[in-house]
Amino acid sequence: MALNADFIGRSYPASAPYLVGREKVREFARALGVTDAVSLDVDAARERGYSDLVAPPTYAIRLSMAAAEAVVMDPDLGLDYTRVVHGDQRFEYSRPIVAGDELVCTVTIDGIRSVAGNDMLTTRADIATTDGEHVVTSYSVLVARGTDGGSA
C-alpha cells in the first residue's frame, strides 16, 4: 500500500521536554569510542567553553527517533513498519547539545515520493530548548519496500 501524500507538511505534537543528563552524554560517547574529553568530563568542557558536556554530534538521534514514533504509527499514513529500511540521516546544528538541556523535539513530514516501487518517507525533527532556542534539525529518510505490490 502506498503512504499518504496528504501527510506531506503534517507537524505532530510537540515530544515530553528530555532533560540532556551527563551520565546519558558519557554513555553515549563511550559507547560510539569517543575520546574527546568535553564528551566526558565537565572540567575539560568548561575550559573549552561549554556550560557542562557536550553530546557528540549523532545523540540527536535519541530525541529523533523518539518523537518519529508518532509517524511510523499513525495508522492513517499507511507505513508499514515491517518493511521499513532507513536509507538516510543527517543533521544540521545551530549549537552542540550540552548535558543540561532540556529539549523538544517536533517532527514533520517533508516528502513522501516513489521510486523504483518503494514509498521514500522524509522526515524532519526541530529539537529545540524549552524556552524556543533551535539547537539542532534532524533529517530522515525511510524506504518503504515494496510498496506498489511488488516483491520486497
The other form holds:
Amino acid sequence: MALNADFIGRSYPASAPYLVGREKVREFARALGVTDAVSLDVDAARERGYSDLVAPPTYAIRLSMAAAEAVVMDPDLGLDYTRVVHGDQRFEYSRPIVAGDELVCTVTIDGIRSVAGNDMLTTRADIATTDGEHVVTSYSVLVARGTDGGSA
Amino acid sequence: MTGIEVGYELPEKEFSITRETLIRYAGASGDFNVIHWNQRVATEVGLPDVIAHGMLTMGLAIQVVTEWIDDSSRLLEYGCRFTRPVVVPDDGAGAIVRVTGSVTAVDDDVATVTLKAICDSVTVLGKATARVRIG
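Okay, that was the form predicted alone. Show me the form predicted together with its partner chain next.
Expanding to the full complex; the earlier chain stays at the top.
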C-alpha cells in the first residue's frame, strides 16, 4: 500500500506545551540506569551550571513520538499503524532538555518512500521552548512492513 | 578535552536488560507497545519473544558517550538504526548488550564517535554515531 505522497513537506501546528517535570526526568534516568548525578540530584545539576535536573539525551523522544503519532494516524496518509516499526532515529541538539523547560513540538513530514515493499516515512520534530529557543530536533524513520513479512 | 584522536577507544559498558527493565522503561517513556511486555502478542506477530524498545537500547548505548564527555551539553547529534531486535526472555537473566565506542573522525573541535551495540553476538544498532564538541 503506497502512502499519500501529497503529505511530503506538510507541517502540523505545534503541540500543546509540555512541561518537563523533575520527577519525570529522574524516573527516565533511573529506567536507563543513569548514575550521573546531573540527572538525579538538583544540587549537583546546579553546581554544574544547570537550572535543574538534566534529562538524558533520548528523553526528547517522549515529545517527538507523541506529536508524530497524531500525524501518522491521519487516515488520509494511509499508514497502517499496526505494521509500523521504528527504523531509524536521530537527534540534533542545541542544548540538553532540563526540568522546568516548557516545550512545544512542531512536526513536519520530511519524506515518504517505498523500499522493497515497505513504506518508509521520515518525520522531523522541532522541539523548542515556548519562548522560541530551539532545544532539539528529532528525525524518525517509521517503517510500515509490507504484508509479505520482512525483518522486525 | 584535548588530545582526542581518531582511533581513541571509549571505556565500554555492559547493560543487562530484563523484563523489569522493559516495564520500567515503558512507564518512564510512555511507550506501552505490547510487544515490549506481552509474550503472547509478541509471538503472535512473529517475534521470537518480547523485545526491548529500540529507544531503550539507544538510550543505554549513549551512556558510553555521556560518561566520557561528562557533560551532555557537548552532545551535538546522536543517531542510529534499529537493525535487529533485542530479545528479552523471561528466564531471570534477560539480555546483555555490550556497547563499545571509538572516535572515527575529528574535525576542528568536533569528534565523531561510532558506537557498536552487540547482543548475543549480533549487532543491534546500525550506524550508531554521536557528534560531540571536544573543544
